[in-house]
Amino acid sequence: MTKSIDTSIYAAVSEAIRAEAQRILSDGTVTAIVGYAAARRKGSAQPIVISSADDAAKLIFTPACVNNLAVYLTKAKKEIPKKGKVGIVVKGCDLKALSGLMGESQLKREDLYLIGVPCAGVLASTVQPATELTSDSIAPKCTECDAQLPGGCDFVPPQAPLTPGQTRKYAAEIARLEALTPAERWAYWKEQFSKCIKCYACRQVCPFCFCEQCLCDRNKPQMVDTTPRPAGNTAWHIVRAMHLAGRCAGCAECERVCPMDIPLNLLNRKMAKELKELYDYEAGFEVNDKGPLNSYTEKDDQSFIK
């Protein structure tokens, strides 16, 4: 059964985000905002920076404000100042990733003001823009999300939202999964990597791939076929994999730019699943200096040693 999912407080806080923005660019706390403005198909958003108290008019947050903002910070976007403080519009799963990228030495708290915006969801990548949230049309990650207010951020819209209350719809993904023998899942994902066209957008769209030269493009030597062969199509996702355990932030942006509809937003929460149970640990507001896979303690789980 299709239920709605209340939104009306995004009205309210888009109001809020304006004038917070005109507020700080206008006394200088900020010399650039990054954020949401309307595009031009009817619904949709898409992210927008702003340096000028006058735009500030042009924010919105809508349930299509579905892009994570925090990979403006790390891709050395032209439109970004390299001097002052910048202002950036955050979701739960957003401030995760700043989190993360804050503990990896990539960003400074001083050099950052946080606008937190409370979120009920947004649409998934399946449907159209200016489609109601529902139940059925919300992303899959937000029926996982347990950030639905942002802690930490400099503003928040006073408004809270409504927990969706949905299906875990990864959850019950990764049980079916599980319940599969090992050459079965081994099967699945072969048929889901053999998909890869290795237009490597889910590199592009993650705030944690911020290296300047990827190890999958060296040629010297080469550790990752870069044709998209079968080989080198599963060394990439699970390369890719390992890199992020510990450290994504659940944004799904990588699975949302996938032409090829392979779900690897699925294969991350199920490497968050495994190191929360076998090291306690995920992905969140702390800003921590070492995840579980880059320290080692007398506790770590050493039943893998024969």
Given for the second form:
Amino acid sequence: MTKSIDTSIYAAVSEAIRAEAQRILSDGTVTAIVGYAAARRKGSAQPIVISSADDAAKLIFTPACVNNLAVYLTKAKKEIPKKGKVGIVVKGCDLKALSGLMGESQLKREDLYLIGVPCAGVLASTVQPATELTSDSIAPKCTECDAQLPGGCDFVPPQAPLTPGQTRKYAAEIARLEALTPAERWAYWKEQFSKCIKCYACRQVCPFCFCEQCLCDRNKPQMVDTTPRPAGNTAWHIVRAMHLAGRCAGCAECERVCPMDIPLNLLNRKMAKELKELYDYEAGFEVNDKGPLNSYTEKDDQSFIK
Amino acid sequence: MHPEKQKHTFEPKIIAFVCTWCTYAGADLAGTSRMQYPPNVRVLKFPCTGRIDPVFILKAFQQGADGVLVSGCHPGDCHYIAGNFHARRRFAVFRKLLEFVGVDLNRLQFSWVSAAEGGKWVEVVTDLTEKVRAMGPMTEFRELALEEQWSGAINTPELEEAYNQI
Ligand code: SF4
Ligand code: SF4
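Having seen the form predicted alone, I'd like the form predicted in complex with its partner chain now, please.
After this comes the whole thing, all chains and molecules, with the earlier chain placed first.
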């Protein structure tokens, strides 16, 4: 059954973001703000970097504000943080990515001014931007979100997001796959991976894929075939899931940008699930300088080792 | 005196990634003590289990391994203090990933074999070899690699013959 989701607070949230942006830009707290602005198509939104208080009026927050802007601070706009303190508009999931990046010493908290957004959910990548937000059109990641209200920000609009109970879409799909036999799972993933065209959009958009040179691009030695064909694709996806295990913030940007509609985030979320079970680790708002895979305890499970 | 050699129809290829300080020395001990173990295992020596990247296991399967063994020092005995503790977590998670994409975990074995455990090395290698022998060849990754080289349909006897020769 389709349930509509209340996004009435978004107008007031946008208003509050604009006022705050106006204030911090004019009093010089920050030199620039990364946020969302309306894009050309009706109802759509796009990332924007503003550096003048006059542009603050451009900022918005709507269900079309899907991007995780954290990526702009590590890769695309690497030079931004160097010019002084930067403001950034973050949803809860984006904030988890920022916390992870701070833990990995990619960013410093004192260089950032965090504008947190109380978020009731954003639209799935498969629907038109002007669509109404319902339990059908919502992004799958939002059905599992435990971070509607970001914590530890410098400013959060006072509105409280409404959190309707929803069916956890990824959890359901992971459970379905786990119940299959290995051969069936192999067939499923073979089919999915064979669609990959190796555009690396998933890598470009991921805040954690910030390596200057990716292992998958190296050819001496070549560990992963670069061809967009079955063997290379399978290796790419396994390596990608492994390198993000214990780091992924679950923003599902990788899956959103994939032009071939591969359910990429299933792999990342499966890893997150295992890390939770094995080492009680979960991506969150607090900054940890050690992730689950670069720390250990002497009592870790070793029942699989002879 | 050598025991009578048994003939098998399938000889699995086992790749063993071992650390130089414990398991490699353990395997060496098995050799110098003249213990017999299946010659199916190809040993690759690393400084530490912490240096064994999961991608090596993937590569081994892609290149035709039927089984993979990863072995190093017992917890607490690492020459680099904590390399094997890190490896333990990494491989625990990597196993789960392989399982999720549909790889049969019976082909992948982890073990701790110290420099004094020549006998344990023999046992681990023999067990894995026999287990994998019973399972037959690992075809999944090899098929992917073949598909990589053959894009067209194999629809003539000549192609069929050439294909079967790879
Ligand atoms: S792997 Fe995907 S979901 Fe995880 S942080 Fe990267 S883009 Fe976000
Ligand atoms: S975005 Fe999709 S098609 Fe592109 S490399 Fe990633 S998985 Fe492959």
